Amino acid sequence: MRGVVMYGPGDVRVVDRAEPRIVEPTDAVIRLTATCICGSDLWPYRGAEPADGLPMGHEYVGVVEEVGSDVTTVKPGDFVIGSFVISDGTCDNCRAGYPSRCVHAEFVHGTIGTQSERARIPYADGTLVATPGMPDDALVPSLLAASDVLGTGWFAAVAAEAGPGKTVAVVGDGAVGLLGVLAARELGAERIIAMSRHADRQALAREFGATDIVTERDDAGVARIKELTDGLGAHSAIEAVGTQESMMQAIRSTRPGGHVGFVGVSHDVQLPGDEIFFSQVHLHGGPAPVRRFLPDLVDRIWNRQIDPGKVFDLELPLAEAAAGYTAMDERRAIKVLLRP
């Protein structure tokens, strides 16, 4: 089969990869209908993480072709969405609502690699969710978004305690941040402040529910948030970037007693203990437990309650994946959908 492999910074190729097969009785093999490029894929693309023969891709939807003898919740012919972390669904961490920290957790990125034509999914019962039927093609982008960026934005909003009466500040205008805006709206937030300097992303943020846009960054951005909130700061902040700057901007934009949900993949973030101590904010985040939210998110998408697929503003065939990486790296695309 054909699949995307990264061999170094800026070096993305579509190559022949081994066909997946059932190895364990808990496995499923799926044929990918759609996959995509994630903002986190840009870290190795830019040289911030190692990449020497790295199978790429961790967001995926497709049709089940084969299942192992122990798989009971999905069957051949089902259309499925899976989390970007493999989980068994039965361990203590999974039952506590944190399948992304399953005792059998395996990150799809770098191991399975779903920017490909087919994929073997271990622990299919704990990782995959079937849709009620075969979806219309128009629903595929939104279902694909649920695999990571919607589920991650949703977790960020939940971790930030977004809800009725709350003001939520969103740091980061990539796909996760934009869908954090959508999640905060769905959770009932009264006011959602999106921090963005890009007109196209600002427009989508407003479509997803942002009530205010802040273009300033760093201390100026924090000051603007305080100005909009009577000097107190937001009740909730979503951090969707993963840098020192974005984390501190989120923390400093949050009022005492408020909550920060951080889901940007952390790169050299260091928290100053004295400032955290006196900020009196709650911090919660990490790899999103997407599988926890998938049944609810699939239901909302299936019933046309939400349309997160709008974050995909460029669609390419899998064979042109390298062009998709370039477009996202140059910020000419928010998120690229690939069709195998």
Contents of the next structure:
Protein chains: 2
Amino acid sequence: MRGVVMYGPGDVRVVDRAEPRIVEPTDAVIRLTATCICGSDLWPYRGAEPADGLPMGHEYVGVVEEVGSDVTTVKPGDFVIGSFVISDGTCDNCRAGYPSRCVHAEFVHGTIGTQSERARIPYADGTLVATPGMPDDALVPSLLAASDVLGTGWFAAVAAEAGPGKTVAVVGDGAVGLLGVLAARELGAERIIAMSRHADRQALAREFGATDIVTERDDAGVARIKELTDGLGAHSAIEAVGTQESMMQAIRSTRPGGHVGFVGVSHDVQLPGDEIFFSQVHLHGGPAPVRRFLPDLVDRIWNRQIDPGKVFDLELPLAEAAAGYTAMDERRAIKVLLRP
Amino acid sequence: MRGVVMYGPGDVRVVDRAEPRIVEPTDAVIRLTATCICGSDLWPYRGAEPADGLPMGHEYVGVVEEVGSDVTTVKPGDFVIGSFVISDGTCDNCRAGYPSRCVHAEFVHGTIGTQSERARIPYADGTLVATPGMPDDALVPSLLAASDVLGTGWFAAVAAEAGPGKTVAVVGDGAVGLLGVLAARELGAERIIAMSRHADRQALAREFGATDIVTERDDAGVARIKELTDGLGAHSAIEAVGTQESMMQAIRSTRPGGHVGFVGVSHDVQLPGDEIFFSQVHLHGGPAPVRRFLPDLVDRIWNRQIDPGKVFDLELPLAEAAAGYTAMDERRAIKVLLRP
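Okay, that one was the form predicted on its own. Can I see the form predicted in complex with another copy of the chain too?
Time for the whole complex; same chain goes first.
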């Protein structure tokens, strides 16, 4: 089959990869209907992580072709969505709501790689969720978004305890930040401040529920959030970048007792203990336990309550994946959907 | 009046200080019944913080002598306990449960200094709590403990979400860690693992509710906690030291989705972003919002439900404060009570 492999910074190619097959009785093999490029794929693309023959892609929707003998919740012909982390669904961590830290966790990125025609999904019962039926093509982007970018924005909003009466600041205007805005709105937040200096992203943030836009960054951005919140800071902050600057901006924008949900994959970040201590914020984040939220998110999408697929502003055939990486790297696209 | 002033590392003297007087209509002046030396007083004593004429002491119980014209909840003759942070009790942060970050917050340490005969307490209504009557002398140590060391251990246990069904690891066997054990027990924790290698502190930890003792530290300590918890780590960890080693030990001892409550005053700590990210623990801590807990803690002490005063294993007259500092510095005493 054809699939995307990264051979080094900026070097993304669509090549022949081995055909996926059932290995364990808990596996499923799916044919990808759609997949996409993640902001986190840009870390190795930009040389911030090693990439030497890395199978790319960890977001996926598709149709089950075959299942192992122990799989009971999905069957051939089902349309399914899965998390970007494989999870067995039965261990203590899964049952506590942290399938992203399943004792059998495996990142789809770099091993399975779903920027491809087909994929073997281990622990299919614990990882995949089937939709109620075959979706309209118009629903596919939104269902695909649930696989990571929506699920991650959702987790950030939950970790930030966004909810009624709360003011939520969102640091990062990539697809995850934008869907953090949508999640905060769905969770009932009163005021949602998107931090963005790009007109197109500001517009989408407003459409997803942002009530305010802050264009300033760093200290000036923090000062502006404080101005908007009686000098106290937001109740909640969503961090969706992963740099030192974005983490500190999120923490400093949050009032004492408030909550910071951080989901930007942390790169070269060191949190100063004394500042964290005296800030008195709550910190929680990490790789989103997307599988926890999938049934609810699929419901909301199926019922046309939310339309997270709007973050995809470029669609390409899988064969042109390299052009998709370039477009995201140059910020010409928010998020690129690939059709195998 | 006489009071303790620190003039430099190891240089603690009882000297004449100005008599406290009512300055603002929200002030009270109290006569100290008892005060004490805090583990955090050892930071400047050991040269880790500057101390050039620092009025010492921030824990206090005593009798109100005089109040300003706006004070309504305490009156002359009342026996009172207050937090180690002054709070107005009315601002948004106070009402949200974070009096330690009151918009009028002032640390008693270093300015007011309650290792003294008398003290002016600003915002008396928002800071002090009166007992139901004049306490027996036997209750005084426990009431004094509520002022910081119990309130801080309690906050750590609350921040760590200690409760029924939970396994709680406690890093630090000073008075705060020991009272974190007591708090975890009161909050209903199922299993409480005290990390200590001192027989006397282990014994007190057991008395306060510890079910297990771990003597190993650092990686070996973390490995031991994992062994005791099916390889997953504790649900909750209390950090009561404030060093890089203790913070990482607490974080690494906690399972994904678990909670770390950190109250050791952070010194030279840098939390690595990537490890915090992938740990998926919740982090919350800082200077304890003791005033939030004081009414409940006073009740529990008054009803003889808890006896936190047991952490005091040395009592000295105020005039001999220097000997108290030496005893704590040399770990010959867990905590020293001073009688003005």
